[in-house]
Structure formats: C-alpha cells, structure tokens
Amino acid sequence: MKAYRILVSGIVQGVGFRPFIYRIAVKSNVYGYVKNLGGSEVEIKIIGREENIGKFFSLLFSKIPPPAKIEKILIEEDNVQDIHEFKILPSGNVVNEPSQIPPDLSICDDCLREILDPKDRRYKYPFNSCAYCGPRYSMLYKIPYDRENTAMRDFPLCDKCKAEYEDPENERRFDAQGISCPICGPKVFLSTSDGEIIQDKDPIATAAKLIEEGYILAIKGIGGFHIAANPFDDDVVIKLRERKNRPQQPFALMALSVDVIKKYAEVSQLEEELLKSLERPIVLLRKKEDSEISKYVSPYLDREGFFLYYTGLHYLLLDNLKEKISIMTSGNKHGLPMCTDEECVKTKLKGVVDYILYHNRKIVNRVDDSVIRISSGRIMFLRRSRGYAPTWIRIKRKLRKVTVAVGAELQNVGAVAFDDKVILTQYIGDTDELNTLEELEKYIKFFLNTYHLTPEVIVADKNPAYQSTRLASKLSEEYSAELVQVQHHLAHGLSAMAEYGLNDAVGIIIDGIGYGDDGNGWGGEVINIKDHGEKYSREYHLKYVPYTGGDINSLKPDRMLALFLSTFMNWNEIQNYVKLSDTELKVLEYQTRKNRLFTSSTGRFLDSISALLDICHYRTYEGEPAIKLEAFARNGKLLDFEFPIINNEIDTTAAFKWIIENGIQDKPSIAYTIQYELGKALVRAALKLNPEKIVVSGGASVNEYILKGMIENSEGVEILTQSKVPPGDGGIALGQVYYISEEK
C-alpha cells in the first residue's frame, strides 16, 4: 500500500473539482479524502495499491471537469493510515498554496436543457446551475468556495436538492455549492420603478412584453443590473439616451443565439468562438449594411457590441421577445458604478427605467461585462471583467515583495500581486469619481484579505493629479509600504512586455494623455525599454503641439484642431476650419501665447482629424472622435501621403497641411490614409532602433488601420499586441507590477 498527499492549485474550487476527485477515487478503489483549503487550493490524500493509485492519476489528468484548470500540483509520499473509504471533508482555512478564485461562468447546455424541458422540475427556473456553470466570484463573500461563504447561504437546500447534493452518482450536482431549484432557490420579482410589486405568475414573460411595448426595464443579472429596451424602435432608443444622459455612446445588444446576431452583424469564426465561450464577453462586430437595428443604438459607428445570454434568466427573457434580442446596457448613471441592488436602481436610476425585474439573491461583488474586439485578426480586450476576473496572470519574473498597483484614472483596474501572480481586479471604472475610487480600494483590500497578504510596495502613476495616486499614498501610509511611481507610458509598454515575458523591447505607445517625465502630456511615443523598465529612453514621439486648457481639449476636438493649426497658420485663417465661437477662439489664442504645456497625444491628434473632416465636434464618451474616425474609414483607400520624421518627432502637423492643400474630398480615404500612415510612421521610427521585437500598447492600439499600418511595414520584425489585458488604461496595473518584478 502507498499513500500520497496531493496539493492542487489553479481553478479548482467552485468548478466541481472535489466531487470529481471523489468519483475517480471511488472508481480507482483508493481511500482518503479531498477538501478545499483557505487559499482556493484543494488538498487530496489517497491510499491504495500502486496500480489503483496509477489509475487515479490517469483519470485525474485525462478527465478533469471542463471549467477546472490545474496550474500546479505538489505530490509527496505520506504515511499510510487505516482508512477504508474516500470522503469529502469540510473545508479548512489553512493556506498552503494560493489558488485562483473562480470567475463567473455562463449557464451550461445541460442546465439550459432542464430549463426548457416541461417535464423537468427546474422547468423555467431562471437560476439553474450546476458544478460546471453559474455565478461564482460575483456571489462570493470569502474563500474557500463553500455555500456558506456565498450569497447562496440565504437559500438552504430543499430535500430534493439536498439528495442531489449528497448523491455521488449525480455528476453535476454532487457537492455542487450553488445549486437550487424553484422550491428553495432565489425568486424573481417585477416591480414599478418605485418598488411597487406587480403580482404576476410569470414576471419574466411580462417583463419581455413590457420591453416589446416600448418600456425601459432594469434587469438584475449576476454581476449587476442591466438596462433593457427594444433595439428596433428609434423612439425607445432615443428616449433611453435622453433618460440616461448618454447622447452617443453605443449600447450593447444581448441575443438568444449566434444565428440571431448574424442577421445584424458579420461574425467570423473567431468572433463566434468568443461569443459562445464560457466567459461570454461582449464582442464588437461589424454591422451589416441592411441591419434593422435602430441606427441610434450605435450612431456613426461601423461596429456594434453583441453578446449571448449567460444565465437562465437572460435566456427566458430573450426567448419571450419576438426578435430574440434586446438592448442590454449597464445599469448605471454616467460615470458611476453599475447598480447591484434594488435600492440603487430606485434612487440612482429613478426616471431612467420604468420597471425593475429583480431577484432576491445578493450581488456580493460587482462585475461588469467584458468587452472584446478583433483588430487585424488579433483579440483585443477593451474591458476585462466578468468571466475573466479575478483569475490571475502569471508572469515570467518574480515579485519578492507583495505589491499593490492602483492603475491610472479612467477605465481603471487595480492589482494585487505576489510571487509570479498578478490578480487584476474586475473593471472598476473612472476613479476620478469618489464612489469609483472607493470601489478600487474595496476590491484591492478584498484580495489582500482573501490571500492573507500585507502589501510591501504600492505602485502608482507619476501623475500627481490622479485620485489613484492619492489612494496609493494613503495605502502606503496605512501599510507602511514603499511607494513607487511609474511613468504612464512606460507602464503601458511593460504591460505588453509582461504578457510575453520580455526584459527588453521597443514599445510603441499610443493613447490619450499621460503625465510625461518632462511635465508635458505624452501619448504618442516610441520608447526603448531595457531591464523591464529600470532603464528606458523616449526615442521618438509625435510632434509636440500646444496643449492649452487641459482636459477640455478632449471634450472639444475643435480646440485641439485649432492648436494643431496654430503651428503653421495665423488665427484669422484658423477660424475657417474650426467650429468655435470668435470669443472662444480669441481666448484660446491668448492662452496659447502664455502656454508652457505641450502634448504628443495620439488621441488628441485623431480627435483633431475627426473634427477637420466634420465627423465629430464634441466628445460625449471616452475616445468618441477617434472611434468615429476609425468607423468612417471603412471602405476608404490608401492615398499618397506620408508622415515626415524630423529629428525625433513624427510631424503630425503635415497631415493637416496635406488635407487642407488638397481639399477635403473623399473623406473615408483621407481618414483611412491618416490612420494607416500613422501606424507606418510609428513603426518606421521604431525600426530605427533595430529592435528584435516591438510591443504596441495604449488605448489607440486597438485601431484597425493604425495596427495594419504597423504590421504591413514592420520589415519582418514581430509586432506584439496584448491579448490578456486591455492595451488601454485597464491593463496598466499589470505594467506597474512588472516594473517591480525581478529575475526568477
């Protein structure tokens, strides 16, 4: 007889791993136990004959449940005990090997089949889940992942569910912590926006009917509330925009199937795989020309965000809609976190929604939907959240000190890191808002507490005006931790390098504005990065132009256009090309004379081109003028223009001269050419540094045409883009952590 103690880490709690171990142990005729531990890891002890133990290991590695993932397994010979059965033991709180907190998983086919089977006892039950699917992180108070540590502790198992829970032969429900049924599980309610309950036998079907009739509903999901509305009715969409004070920002659409989506958008094989994945992100797809979706859903854009249902509640709601598709946008006020409870909806969404479809299971952790797009055949995160967070990212270097990174400011994400693991929080949002900043601190501390960590280093951006930088100072004092600040664009480059385990690289960083080492606003840089950021030099950048007025320039692209034109025109001439009042133009001229601040921002350059081509004159959401410029370039062709590189500057003002001298005709081709040639110019500059690899990061790196210009002109040097975290500020915390890392 032999005995072994096995410690397994990865994603092994909340994914049916313990019952799986039980079944293969019984099948292999080995004795012992399995139990969850306090770091989200699993401990196993097996005792048996060598041939039986061999069979156990063979089954362990060949039959692992689909959502489970073994990252590390420690096996040591142990003493043989007088045990003659195999048990699932109560969880322990000891942390032997930190493991991953499971993310939320979309409903599986088996659970959906039960919901749709009139003979099944879970027929039309919207919260059906099993060992392989359902909410996890969003309902988790603490680890280990046991029912009493989740929001399901409010719903004791009924006799039938308990029998399933205790039945080793029931593969999907034996020891599954989140299971329930119509008798013992959460319930659905429909109410008015004031909270008055509407008595109804089928509130989900009634909610669908209300959507069809043109009402706007708040729908409680697993990570927060959505707002649902009819996407085919222009009046309804316009009404939603007015109520939500969201004049242009696109709404996402949730559909019942990929076939439904294909009526309105082009779907590649890769995009279909993403749509159907367990994570179920929103995928930005190219609209079909003849789409019947209201043009007000995503005005002036060539892509629309689609995703599939990921809970039974969503499926039942969509199935009751005639066209099987609905607007399903975040249930929040602009700039604020998404609502996670009914009280928030009744107060903060008062006047926005007409009715509320909700349930009585608490949302413990807010988790927004993830958003992905494909650019030049590459997967690009715009937001990494539900389905992906809080799984960690392993880096090829080591952290000798526990590190917290607070990210940047807009669309922010934080991180807690130790050893070679970086745990990025879910999408937090714009931390210039106090409520959102508090959420960032809350989730950083959640992970510190979960993994029993005390931070020794806090990493922040160098921008002293960021609220996150102030949070970093506060955390540094609170934990007596060292405070380290990393330049914004260096952190972007390091974020990309972390994905590939690089120590040295040339980085092309293109985004909005970041605080530069010279005090100016950087945003279009070619940086030579050595020794994972210990040494770096800014070798090339977009031409500096005056940056008078600060953030208002991002709201009003015509101001930036005027500032670009001011580098080669007088102010009387400028007024012929910008939509600014005479007074505003005079004030701008006056301020420019005193200006001491300059910018090399890619975002502001694209904004200005967007204004000059009469595409966008006012920004109502992050990146709007540049996003619309990209959409406008669809079907454009490449014209005869090239950006000069003079000394260490890419002369962006040449683009304005070229457009004005040649007349503003064939705007799609002008838009296409400017973006493609910008990518080409950036890669030409990077190639002057003889790089082995070029990493590309920053929010503008998702631009299809800029990226194409880089890839097609890289002279065989590999262009590396990010696929694990957003290249925008949502991924910057990874780069901040990487800066602190050391050789293994």
Second form
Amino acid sequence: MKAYRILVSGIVQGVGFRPFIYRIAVKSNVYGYVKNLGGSEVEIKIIGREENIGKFFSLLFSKIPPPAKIEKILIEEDNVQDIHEFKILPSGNVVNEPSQIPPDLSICDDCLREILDPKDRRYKYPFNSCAYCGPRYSMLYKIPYDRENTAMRDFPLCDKCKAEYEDPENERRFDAQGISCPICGPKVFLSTSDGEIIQDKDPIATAAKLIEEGYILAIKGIGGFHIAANPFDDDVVIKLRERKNRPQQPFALMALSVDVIKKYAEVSQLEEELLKSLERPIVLLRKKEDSEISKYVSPYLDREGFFLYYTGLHYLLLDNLKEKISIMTSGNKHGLPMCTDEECVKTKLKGVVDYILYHNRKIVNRVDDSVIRISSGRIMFLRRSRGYAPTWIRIKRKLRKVTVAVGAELQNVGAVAFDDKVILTQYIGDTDELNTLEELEKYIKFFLNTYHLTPEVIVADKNPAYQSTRLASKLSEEYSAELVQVQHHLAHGLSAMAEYGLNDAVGIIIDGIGYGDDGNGWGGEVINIKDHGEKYSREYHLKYVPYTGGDINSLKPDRMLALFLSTFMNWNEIQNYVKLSDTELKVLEYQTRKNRLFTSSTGRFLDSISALLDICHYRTYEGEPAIKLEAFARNGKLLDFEFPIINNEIDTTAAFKWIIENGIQDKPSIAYTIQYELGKALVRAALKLNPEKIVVSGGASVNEYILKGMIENSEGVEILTQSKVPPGDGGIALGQVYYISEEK
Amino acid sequence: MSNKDIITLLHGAGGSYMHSLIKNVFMKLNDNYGEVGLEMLDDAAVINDTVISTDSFIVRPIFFKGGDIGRLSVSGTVNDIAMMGGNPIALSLAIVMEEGFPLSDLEKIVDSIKKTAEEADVHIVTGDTKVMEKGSLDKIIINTSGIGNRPPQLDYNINTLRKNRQPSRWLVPTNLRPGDKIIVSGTIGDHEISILSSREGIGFEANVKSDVAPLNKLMLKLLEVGGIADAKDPTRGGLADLLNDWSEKSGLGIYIKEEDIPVREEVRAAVEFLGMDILELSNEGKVVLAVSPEYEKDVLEELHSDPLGKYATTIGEVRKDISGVIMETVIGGQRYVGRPIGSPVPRIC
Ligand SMILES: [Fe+3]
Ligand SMILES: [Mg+2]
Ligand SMILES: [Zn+2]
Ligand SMILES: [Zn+2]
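Hand over the structure of the form predicted together with the partner chain; the form predicted on its own is what we had up.
Entire complex below, previous chain first.
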C-alpha cells in the first residue's frame, strides 16, 4: 500500500473537477478524499495498491474534464491511513489561494447530443449545460460558484434534475451548479420590438424564419444581446448598417460548423482549433474570393469575423436556417455598451431590431465576444473577453501591494492584481462614455469584493484627457491608495514583457496615439526598457509631424495626409493630393503655422497612406483606414523603397515623396511595401540597441505585413508579440500592473 | 529649466494650467478680505457693498467682426461686475501700446470705448497710457477696472431665493441648489469663431459676428424677474470651465443636454474644421444663469424680449445625485465634461 497527497491549483472549481477525481478514484480502486481548499486549490489524498495508484494518475492526466486547467500540481508521498472509501469532503476553510471566477464556456458535445436526441428529456432544450460547459462568469453574482450565487437561483431544480445533481455516478451533472431542464429551467420568448409577446410553440424556429425573411432580430445570449440578420441579402445588411448607425464596421458571422465557415473563408488548422475551442472567440479569417456573403458585411476588408454557436439556443437557431449561418453582431448602438436586458433593447435598440428573441435568465455581468486573428502565424487578441476573462494571468514577478489598473480610454479594459495574479476585466468599451466608465468601476469593484481586496496602488495613463484617469484619482481617494501614472507606450511594452516575464527588453511600440512624456502624441516608438519600466528611454521614433487640431485628425485621414505633406510641400501643392475643402485646407494651413503639438503615431501614418492611395477618407471605427490599407496589400509585392533613419527619427515622410514621385499604379504593392518596410525600419532601429529580446506591442502590431517586415529582418533576435492579451489598449492594464510589480 | 518651471501659453488659456497657477501662486495673496474676496475666485469682489473687478485685454485682431478691443475692454469688466449682481458705475482705463501703433487705430478704439460705455451707462473716470519699445509687445494691451454698487433689484432677487434656500447676498455659486435650471442667453461660440475667422488666412464661408456686448442692463431686468441663483459669463474656457466652476464651488452636479445647447450652424461647421470643442469656445456677450425652477419660464420670457437673449434656452439643471458636469450626448450617451486643458490633447488611440 502506498499513499500520496496531491495539491492541484488552476481552474479546478466550477468545472466538475472534484466529481471527476471521485469517479477516477472509485474506478481505479483507491481510497482517500478530495477537498476544496477554499481557493483555486484542490487537495487529494489517495491510498491504494501501487498499480491502482498508477491507474489513478494515468486517468487523472488523460481524462481531465475539458474546461479544467491544472496550473500547478504538487505530489508527495504521504503516510498510509486506514481508510476504505473515497469521499468528497466539504470545502476547507484554509484559503491558500483565492478561488478563481470561472469564465463562460460553450456548450459541450454531450449536452449538444442530448438536445438533438428526440428521445432525450432535454430534446431541443436551449439552456442545456453540465459540469463541463455553459455560462459561468456572466451569470455569477459572487463566489463561490454555487447555484444560489448565480442567475440560476431563480430556477429551483426539479426532482429529476435534483436526482442528477446528487448522484455522484452522474459524471456530468453531479454537483454541477448550472444544470436545468425544460421543466425547471429558463424559458424562451419571441416578442415584437415593443415587447409584445408572440405566442408560438417554437419561438426559436420562428425567429430563424424571420431572419430568413429579412427581419432584424435581437437575440439574448449569455453575456449580452446579439443582433442577428441574414448575411446574404445586401438590402438587409445595408438596412442593418443604417439602423445601427454603423456605416462600415464589420459584422461577425455565427455558424453551425467549421464546414459551413469553410464555404466562405480559408481556415487554417490553428484557426480551426480556435474556432472550436471552449472559449469560442470570433476569429478573423481570410475571405474566399467567391464568398456568397454580402460584401457589406465587412466592406473593403480581406478578413471576416466568424465564430461557432456556443449555446444550445444558438445551435437550434442556426440549425433552422437554410445556410446555417447568420450575422451575430453585438446588440448595441454605436458607441454604447451592449444591452443585457430586454428593457435596454426596447429603448436603446428601438428602431434597430424588428423582433426580440429572449429568455428569462438574467445576465448578471456583461461579457462581449472575444476577437482573435492570426498575423504572421501568431495568435493576436483584438478583444479578450468571453471565455477568457476573468481568468487571471500569472506573471513571473510579484505584487506586494494590491493594485488596480484602469487602462487607457477607448476599447478599454481594467485590472485588479495581487500576488502574481492579474485579473483583467472583460472588454469594457469606450470609457469616454460615462456609463461605460461606470462599468469599468463596477467591474473593478466586483473583483475587489470577490477576492476581498483593498487596493493600495491605482495605476492610470498619463493622458490628462482620459476619463479613466479621473476614475483612478477617485479610486485613489476612496481607498487612500497611491496613484501612479505610466506612459501609454511604456505600458504597451510592459504588457508584452509581462507575458514573457522579462525585466529588460527593447520595445517596438506601434500604436495610434498616446500621451507622450513631452506632451506630444507618441505612437511609433522604439523604447529601451529596463527594470520592468523603472528606467526607460525613447531611442527612436517615427518622424514628428504637426498634429494641429487634435483628435479630428484621427477621424479624417486627409487632414493627417496634408499635415505629413506640409513638412516638405507647399500648401498650394498639397491640395492636389488631399480630399479637403478649400476652407478646411486653409484653416489647417493657418493652424499649422502656430502648431505646438506633434505626433509620431504609426496609426496616423498608415491612415495618411490610406488616404493618399484613395483607400479610405473617413474613419467610422477604430483603425479603419489602417485596417483597409492592410487588406489592400493582400496580393502586393515588395517594391524598391526603404525608410531612412535620420538621427533618432524614422523618416515616414519619405514614403509620401516616393509614392508621389513614382505615381500610384500598383496600389497593392505600394501598400504592401510601405507596411513591410515600416516593420523593417523599426526593427533596424531596434537592432542598433543590441537587444537580447525585442517585444512588439501597440494596436498596429496586429498588422500582418509590418510584423512580417520585423520578423524577416530581425537578424535572429527574437521578436516577441503578445498572445495572452490584446497588443492594443485592451492590454494596457497588464502593462500598468507590471510596472508596479516586484522581484519574486 | 523644464517646461514645468516656466510660464507657457497654456497658463493663460483658462484651463487647468491656469487654475493650478492661481491655486499655487496667486492664492498667497489671499487674506480673506471683503464680503466676496480673492478666496472665491469669482468674476469680481465685494467690499462694503461695492463690487470691484479688473481685466486685461489682448485680443488679435484688434478689429474683428462684431467688435473690437475697445468694446471688449468695456464689456468685459462691466459684465464681470454684473455677474456678481452689481450695477457697474465707473471704469478706469489703462492702455499700453507698442511704439509705431497708428494713431487712427487708437482713435477708433477710443470711439468704440465711448460708444460702449454709453450703451452700458458707465463712466470712464480715470486712466493711464504707456508706450513700449517696438517688439516688446504686440500692438496694444488694454486694462479696465471697474466699480459697481448694489442695485435694489438684487435685493429683490435674493429675496425670491429665500423660499427654498439661504442665499448669499450676491450672485455666487454657493447659491446653487438641486433642481435649479441652467439657462444660456444665446448661441455659444460666436466670439471665438469670429475672432478666428477674422484672422489672416481664414475665411469661413459664412460670417459669424462676435457677440461682444455689455450685459448689465439685461442683468438688472432679469434680477427684477427673480429666481436668479447665480450668473456667470462663459468667457475664456467657455461653458466647460464655467459649469465645472459652478459644480466645484457648489459641491453639486450639473447635467446638460448637448442637443439643447444653442449653436449657430456656421460655428458648428467651423468647429468641425478646427477640431475644437464647442463647450470650450469663448463668448463675450452671453450669460449663463442658474435659476430657481419656478422662475424658469419668466426668466426665459424676459430674455426672449431682449435682443441679447433672443435665443436663450434651458440647457440643463443642477443635480445632487451626480458629481461634476455631465452632458447627455446627441446619440443618447453621457460624458463627463472636464475643464479645458488649454490645448487639445489627443485621446483617440
Ligand atoms: Fe495604445
Ligand atoms: Mg456670479
Ligand atoms: Zn455540457
Ligand atoms: Zn429540471
């Protein structure tokens, strides 16, 4: 006889881990117990014959429940006790590690099989879930993850469900908090946009029929409402764009299977894995040239966002559609957060949707869909939200003080951090909008309360115009916590360094605009970062150009183009290249004469090239001109051009001179060359600092061709990009936290 | 010396830089003298029922559409006194000129001063002139100081406030109470856009005239109506600075609606080009009033009967359930209105 004590930590709560241990222990004939240590740690004791213990371990490592994640496992020999059964013991009080809030998971294959089986009692049941699947965080009021702490508390278990819940032999339903059935669970309703309920035996099938007929529907999911519409009908898509006041921003498409998606887009193996993963992110895939999806779904882009169903409701809805695919875009009006209740749909989406398909389970926490793309073979988050948040990220350093980071401003994400754990909030949105700013505060406080923390340090950006900075000073007063401000691009660099546990690195930060230490708008920077940011020097940057007029230049690429041209061309000549009225150009000229603000932004540079090549003249969503420029370069070739590096500036104006001198014929190749060469120039600059490691971050680092230019010219120095959090402003909070961290 | 150790143009722009300068440097001078003294940082001060105020004017160009530096110098100080509830009587006038300044221009300015003083019914009673070497200043600087007395209309107005509060004897921000309506007397931004379009090189398709005007007579009529808790003119820093001032000094929140703010189409178009925020544009002939709700209708009626208040509207109200200044946007969102920083800071990443 032998005995072992095993300590497991990671995602081991709310994912059927203890019942799993119980079952494999019984199966392999070992005795002992399993118990929750109150945190994200589980203690297991096993006693048995050596071959049985071997069997137990092999089952443990091969059959682990899909959503469980073992971060750390400690196995030690223990003394043999006289125990002859295996038990699940009540949770311990010793909190070694606080329990981790489980993220939302897509419906598992077993649950799906049940709802497709006419003989199963959960046939066509849209809310089927089990220990291994279903919503978690989005319906959680507080931890521990018990039914009475979730929105499922409104649905007491019926006798049959209760029996399943209490039966330790029931692999998927024993002790599973979110389970339900058609008798005891939530119900689905179909209503008009005013909320008038339409009596219908099968509201989901009817909703599908309405989508096919060209109506626009609000669909209640698990983290919020989607808006569904027929993606094949140009008129419908245009109608949706008008109603949503979203002229160009792409809509995501939800499909029933990867095979369906493959009809419209190219899917690599890695992309297929991402699509099928339990987190079910939206993946931006390369469109097929002959795709039948309306071109208005993602206008002028070469990628389109696809994701798979992640609830029974989605599955049943899509299965009722002829082509098994629908537009599923977030249910909000442009600039406002996604709706999470019917009231919001009836008021805020009035005039946008024709019908509402909803259910009576409350959405406790808004969780938007996650968005991922692959650039030059690397996973890049554009949005880290459902499925991932609020799983914590562990860093190789340590926080001696409880830290709150408020991130940046647009597409914002905040963080709460302690020990070596950084909990990034789900995607919050644009915090210049007051309600969204309040949500940032709400979710930061939710994590503070959940993990019983009082912040000692609040970290914010240095930008005095950010509302998040305002929140930071409010929080710092409220908790008497120290307020620390970190430069935007340093935070981007640190975010990447946090992923790799680096103390020193050379950071190439390619971004829109952030507030620089000299008051100018930085955004194309090579920063030598030492001691996790305590020391840093900005060694190279894109050439400074005037930034007269401020944010309006972000919206109108032609203004920015004129400002670039104004560095080497007179204003009479400029008017031949920009699409601006005479008056606006005159105003710009006048303002430029007294300009005191400059920028080294990569985003604004790409925007201007996009305008010069007549690709995009107005920005209606974040990054639009640059994203369209990237799309344009798809079949481009490398032409003969190189950016000069003069002193500490990469001369971006050379690109305009080159294009104007050579004329604009082969636009894709020009677009390709500019982006590729920009990456190359940045890496050349970085290499002058003899770096061991180069980290790349900032919103523009998802750009396929810039990245390619870097990777292919790095002379063997590793180019580290971000794969755990977005390199855009959604990852800033991680960098802000890392700045505060200390040696372990 | 770093940028922080020297005075920059930002320190004069009426934004947060200027406020920190006042707090950190000038407040040394404060010894809490007077009924309304330096500590209030209001438009004017009050000593023994005498209202006193001073202002220097350096507008470029000195002659612009709708006015000139002379009219501005009189209106500015007259308005500051009127915003306290005072009745301006007399002004001093100090002029500093650059060597080479055309006499004809000076005469034009003085004529304008005379005309505006008559319009406001105030007297220029003392003055001073200095000339400086060419290049040591740009053309001309005018300073006016003024005094005013306490008009009986103010007593009446303050009395009307006693129904629902214990007001100060003067029009100061601490008089604000939740529920008070925020009224502006007309279109916002005319002065600043007029100045910009009068400058060399810029000519907007449509001409916007500066609103520069003395408001003291209008103010007396409004005090006769009653219910005025405070009045303030949105000059440098515009509505944004003014409302933040009110919110900070009263400890109450202010909620406004973007769609209710009166703005001329030409101003809106110009702002589009300039990348400016309408709320931060300066005005020289507008008053913003905090009015007890039961007087809202009468105050608006009185305003509409006067050419200076023709486009007056209610843009919001004072609230205690919020803090700071919040604006409901046209798309149905809400945003905090901060104090202007002095120059645009890029925010979009
Ligand atoms: Fe950024
Ligand atoms: Mg006043
Ligand atoms: Zn399941
Ligand atoms: Zn049931």
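Note that the coordinates shown come from a computational prediction; the quantities given were computed from them, not determined experimentally. Residue numbers count along the first chain shown, from 1. So that the term is clear: the rigid core is the largest set of C-alpha atoms that superpose within 1.5 Å between two forms.
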| query | finding |
| --- | --- |
| Is_shifted Arg23 between the two forms (CA, 2 Å cut-off, rigid core) | yes |
| CA of Gly709, rigid core aligned, shift of 2 Å or more between the two forms | no |
| C-alpha of Lys55 off by 2 Å or more between the two forms on rigid core | yes |
| Rigid core superposed, the C-alpha shift at Val8 between the two forms in Å | 4.9 |
| Cα displacement of Ile64 between the two forms, once the rigid core is superposed (Å) | 3.4 |
